[in-house]
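Listed next as structure tokens is one chain, alone, in the form predicted alone.
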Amino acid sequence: MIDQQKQSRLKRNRKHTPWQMSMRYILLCLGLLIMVIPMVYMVSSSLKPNDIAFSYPIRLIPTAQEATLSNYDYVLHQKNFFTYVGNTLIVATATTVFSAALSSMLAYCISRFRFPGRNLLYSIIITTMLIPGLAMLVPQFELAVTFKLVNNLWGVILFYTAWVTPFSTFLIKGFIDNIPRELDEAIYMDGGTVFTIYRRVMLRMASPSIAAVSVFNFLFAFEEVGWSQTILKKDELRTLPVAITQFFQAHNRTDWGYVFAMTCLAMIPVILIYVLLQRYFISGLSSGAVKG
């Protein structure tokens, strides 16, 4: 089977002529400039004192003269930077177990089981994907301040569950709809129970797609900035991306040093999240979407 892909992929590139190849690691090369220059202009600048951040001629890399960690010692001892990213962290954390959770049971039982209704809540769901979470942001606050959410992180938690929730239904179904359903019938043959195949099948066999939805609700919870603006109104209890935003009004937004310090620092829980579960990532987006 390895082979025969080998060989199609082959064919398919004598199809293009060496000109065409060419021009087509030209624009991967442009593209992946266009997306790496400001990560490194982010980085430099956050190496540079604030007087020389703007000097021109604009230089990318500072010299071993100007480079500096002064900006990074600077953010590291402002009050409550530690507080901002354990709260981050929390949110991150927690809203990544609930919506795997639940979404793994909803995808398991639209996914295996006929009932009055299937087909319009699954439509439900996916209709819910259209509707991004900000568009319905004074209704969820009138909701969360019924439910005295407000200035509270199961405020955000739970929001941003009910956000990530429909889309990872959507992908671990397409992944569970692939799995044989000969091994439920073995398992209720042997005298389990749904909850048996859910807890030993499922959970073990949908495992890359659940992986993949959480690396991306973790991301999605770790870096949103909107609903965290909106509820969270004590300094103690801000996220990492809502402290960057009054850090950066703070400032005057003229201290670019100190805001891409902080935006640096903000960055390595992402990076290693991905770098760690990237192969879990890719594997669960492309079986969810192309198997369902």
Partner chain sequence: MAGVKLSHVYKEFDKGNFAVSDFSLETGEHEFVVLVGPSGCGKSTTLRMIAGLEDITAGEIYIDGKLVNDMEPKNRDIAMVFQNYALYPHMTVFDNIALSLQIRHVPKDIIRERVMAVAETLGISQYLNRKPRALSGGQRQRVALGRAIVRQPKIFLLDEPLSNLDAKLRNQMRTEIIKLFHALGTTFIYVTHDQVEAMTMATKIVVMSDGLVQQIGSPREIYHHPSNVFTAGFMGSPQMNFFERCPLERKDGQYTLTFLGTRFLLPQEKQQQLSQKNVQSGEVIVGVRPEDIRLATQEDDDKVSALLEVSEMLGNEVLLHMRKAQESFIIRVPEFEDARFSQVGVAETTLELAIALSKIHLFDAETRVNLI
Contents of the next structure:
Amino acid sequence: MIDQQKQSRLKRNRKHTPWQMSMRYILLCLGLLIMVIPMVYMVSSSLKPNDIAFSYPIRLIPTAQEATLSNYDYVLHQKNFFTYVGNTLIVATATTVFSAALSSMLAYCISRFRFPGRNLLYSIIITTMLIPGLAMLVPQFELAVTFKLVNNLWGVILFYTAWVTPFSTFLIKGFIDNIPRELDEAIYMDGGTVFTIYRRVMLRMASPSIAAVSVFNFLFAFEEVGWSQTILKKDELRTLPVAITQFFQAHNRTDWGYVFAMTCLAMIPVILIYVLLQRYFISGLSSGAVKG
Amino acid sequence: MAGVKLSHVYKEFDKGNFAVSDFSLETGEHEFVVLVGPSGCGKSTTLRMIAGLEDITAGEIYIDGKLVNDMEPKNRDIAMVFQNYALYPHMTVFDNIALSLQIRHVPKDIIRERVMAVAETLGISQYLNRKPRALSGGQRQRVALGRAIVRQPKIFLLDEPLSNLDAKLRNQMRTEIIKLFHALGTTFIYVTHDQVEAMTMATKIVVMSDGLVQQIGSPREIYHHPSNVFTAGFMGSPQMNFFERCPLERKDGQYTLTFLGTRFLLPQEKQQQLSQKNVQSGEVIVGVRPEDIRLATQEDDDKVSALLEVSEMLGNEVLLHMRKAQESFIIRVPEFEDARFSQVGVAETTLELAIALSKIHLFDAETRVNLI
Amino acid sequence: MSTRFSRAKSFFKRKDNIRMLALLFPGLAVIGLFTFYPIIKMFVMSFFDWKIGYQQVSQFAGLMNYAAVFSDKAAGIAIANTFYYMLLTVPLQMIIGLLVALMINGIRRFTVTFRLMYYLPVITSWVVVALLFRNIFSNQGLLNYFLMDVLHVTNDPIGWLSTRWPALTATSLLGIWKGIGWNMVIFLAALQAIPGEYYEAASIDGLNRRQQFFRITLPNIKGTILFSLVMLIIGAFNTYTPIMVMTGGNPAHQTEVVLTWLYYQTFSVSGKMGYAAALSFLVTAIISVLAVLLFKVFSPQKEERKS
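One more: the block was the form predicted alone; return the form predicted in complex with its partner chain.
Now the full complex is given, and it begins with the chain already shown.
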């Protein structure tokens, strides 16, 4: 840690001409505009009445007379809106918790033990990482039918967990590989068991990577559409992203004010998580990536 | 208080490859055993077998008279200090030390009492609420020791505990570990690659190389009576000078030895020892420690002249790198002896040297074992 | 030293083996049942005229499904579209992401702000941004307004989403826009992991900035490039939501990608499940081949370094 800080300080001491510096800031700001304008446009459209949302000239910021919360009012009074939100939060939270538990346990075992079939298991995990979840649509749907998971939130949670666990395991394993074995051995010598090591060392020491994959798993479960719309056919079971697409189609694909009000609302939990946990978005992802 | 006994212990890490072969050792009840050797010699593996972190391929290990081959580490009543301290970064110093007791469900007030006592002994009381990250290397080392001590084990295992410290701290911690050893009165088994640590701390040294025990003995024995070329070369700094393929002749009951271009009649004591062992004429390896060669004076008989190549000033003494024909060697002389040598790199001077023949070591050229 | 030997081989005793199995089992069960078993099943199904539901008999069809996929023009279009999307999005988001990372790495203030803002699209749901881009690219959308009334490049609105290549390009632009932040973050981390001494030594040796980039920066972030490449390729084949939302595969299945086409074949038409399974298997094969190729291309140097 200290070394890294030192290094970045060293790097900052490298000489740069003021011209180079200002070019960088200008380019970064230009890029930022492209990143942010669509978002601003979305928020501003959500604040405009539907009839003037498309009137020319398009204004990025609505005028004070135009601005209205009526779109939000309409969306919030939609039947089942809060049910969708609730469903999505349940699904995303459960997926996150399950996959964090499963993948950290798997990662610990694969990283630390040489048991028969270990390499086979690891290659299966790598292979399943490569395959898009939806590519297994047919057999998975059949499985869901067999286990009566259709129209059941569990049908979404379990499959999401199975989809994200391989990659989570891969990332956490990379992290655990770098935790000195001496730490496990010290506990083992002091009378701890495999469980003690998992609980006292792994869960604590690998927490940055677990937090990072959890953030991603949450976002994934929060936004997935394909499987969710397949499995959850009843309206009161829908998750938010599916509900948004349905809502969009139900409104003749023109009432953008409503749609954007809904998407803005859907972004609130994500933004909250982002602001609260932002360091995990970056640290954990990079720890896996830098190693490669 | 207890001793450790290993008898004919083997560790095979691949088919046919042994990390440790035929290791036997018996310690007393209050002994500081140092396993020393170059990296990869099997010393750490041996320690880990005693700890129970590594299975034993063959042989028996006894702790306190009990066979522990299949006993789990936690039941062996041992504690271990790891090379990188193995401190948990997310726990405070207190929790790090207390952890082993917490796992064993020792009552809280007793934990508190024992941790405090240990912290007191090691002088880390004021750091108990800090995280290891906020400590210096020496303080971390103390915490690691504290974690071992708090268990009050019968045996302490230490795996290169000082190798991550700088030279000054290392000296200081060395003394403290020795003090601790005397205070606790238990057996310490200590692994290091540093022969200075071995010499200064041990009551018994085990020199290892390539998974084999080369010699077991007190520091004094190991230094003065190395059993083979490896031990002789490994212990002592600068290293002992070796002269390969020197003819040793036995004629009329008298042994003469030729090396450094000079024919020496060996002193009385060596003559007796050699004839007792009935050593015949042949080629031998001669070992001479740097301090057993000095600058010759008028009275010396068998003088050897050699070229001075480099001189290294160490403060109270000077190391002179000498060359004679193909042989190069080092001698150690007191600094005050000749002001000329205290200058760096005064080279290309010829010096007359005298060798303390009573202190030379003779090794068999084939087996490289000490002839005496 | 002892680290050379497999410590763990016999590290734990019997009871601990059972405990380890207890840790392994839940993950194994879930992955095995819900992903590994379906993969095998999918492979089997691809050789059958698979039927789902009561009293349906699935007939063995040999390679019929594969033949169907290969002779199906629409499947070809879907695969070609996926490759188009991949070839456009993967290099561009990597290059732009790397450039942004280099610039952020080279400035002193507001680095955190820039990082957070560039990352914002990454965390936003695909449904949300796809709807947003659908609006922006629609006939009366922001882009056409900009082209017509601000830049006066054209007098009539361009139907971005109503023809194949413009629609795919619009979707790809969404993919790039959303992916830049992700690439920026991992490349930034990789850049910061390069020891500053390398650059100091290089500038003493007289390497200019360009040379420093190609001789020090690039070789040192090679692992990250590989990681990003593999992840992005997997991601490109995973594309479903943006197409579904932005074009719905229209017009006339011209803009389908593999997953949307698969979905359509499975549920919209009379359940061509064997066909879908065969297509899935082909996609899986394509991704695996690409991944293996990438590792082959990148790994020789890695092994050199090891030895």
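Between two forms, the rigid core is the largest collection of C-alphas that superpose within 1.5 Å. Positions refer to the first chain, counted from 1. Here the structure is a predicted model, which means the values were calculated and not measured.
Participant: If the two forms are fitted on the core, does residue 272 show a Cα displacement reaching 2 angstroms between the two forms?
Facilitator: For residue 272, whose C-alpha is compared between the two forms after core superposition, the shift is less than 2 Å.
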